[in-house]
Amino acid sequence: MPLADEKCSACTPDSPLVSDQQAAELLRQLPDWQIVPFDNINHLVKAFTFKNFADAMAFTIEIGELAEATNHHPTLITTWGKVTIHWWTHATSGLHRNDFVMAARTDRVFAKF
């Protein structure tokens, strides 16, 4: 089953982290994903380009939606013609599949811009 169709599941404070190896197996198939720490707490980071503010307005909204439906919100940077985005799962402080899902999701409706 592709990452993005796989569901997301329910965290609490004790819901397991992905190992470094899991995490290294995961990025394999989420092309231009960075794990990145911010605060000693690792994020899945990526930058998407566009070819203006409408579009990455666009982007960003739909990318909140589908933040708001999974209640899994990230970090969304919006400028003219770029957004950053940071998947990490905030009752865990750290990464969980979860974030991987939501990568895998945001890539794919960064496909239909």
Given for the second form:
There are 2 protein chains.
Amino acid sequence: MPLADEKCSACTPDSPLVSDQQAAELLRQLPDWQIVPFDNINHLVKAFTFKNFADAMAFTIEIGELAEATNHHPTLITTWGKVTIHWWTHATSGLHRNDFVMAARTDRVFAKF
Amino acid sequence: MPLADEKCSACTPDSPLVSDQQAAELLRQLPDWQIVPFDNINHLVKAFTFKNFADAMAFTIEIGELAEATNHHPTLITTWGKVTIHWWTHATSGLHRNDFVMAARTDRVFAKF
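Output the structure of the form predicted in complex with another copy of the chain; the preceding block shows the form predicted alone.
Let us now look at the entire complex, which starts with that chain.
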């Protein structure tokens, strides 16, 4: 099953984190996504480019709707022609399989632009 | 005239930058806005808090519409319960009076939330 089609399970403080080996395997399915630590918490990060501000905003809005629908919320950094997205799991202070699923869904939304 | 009601003039590379003294005077009208350098360019920055992700997104969308309407574009950092806004002038690599006008308009939009 494509990563983007996996169900996001509820994240609770005792949800298992993704191991380094699992993360490396999942990243192979996610071109240009990188794991970057922020305040000692790993984030899954990718920058997307657009031809103007309006398209960057439209993408931001779609990812915001996706986040609300799955109750899993990223950080969205929107500026002229560029949106940077961070996925991470607040409850577990690290990366969960859900973050990789949301990254795959983000790429699927971007493909429409 | 309230700062928020001033017209934003077009920013061109030869538009005058705001002096340090002018910036200090303008900041007195803009509670909690700070001047923060990023890559040697001064940005006008403020964080706004919200009760959830949906309100943070709604605010982001309104500021995005304001930016398009005035053709002056900020960086918007949206996450659960928080939006951080950066105004600065790309063409002049520094702060222009327009940035302070847009900051005042941002506060006016926030007052509705």
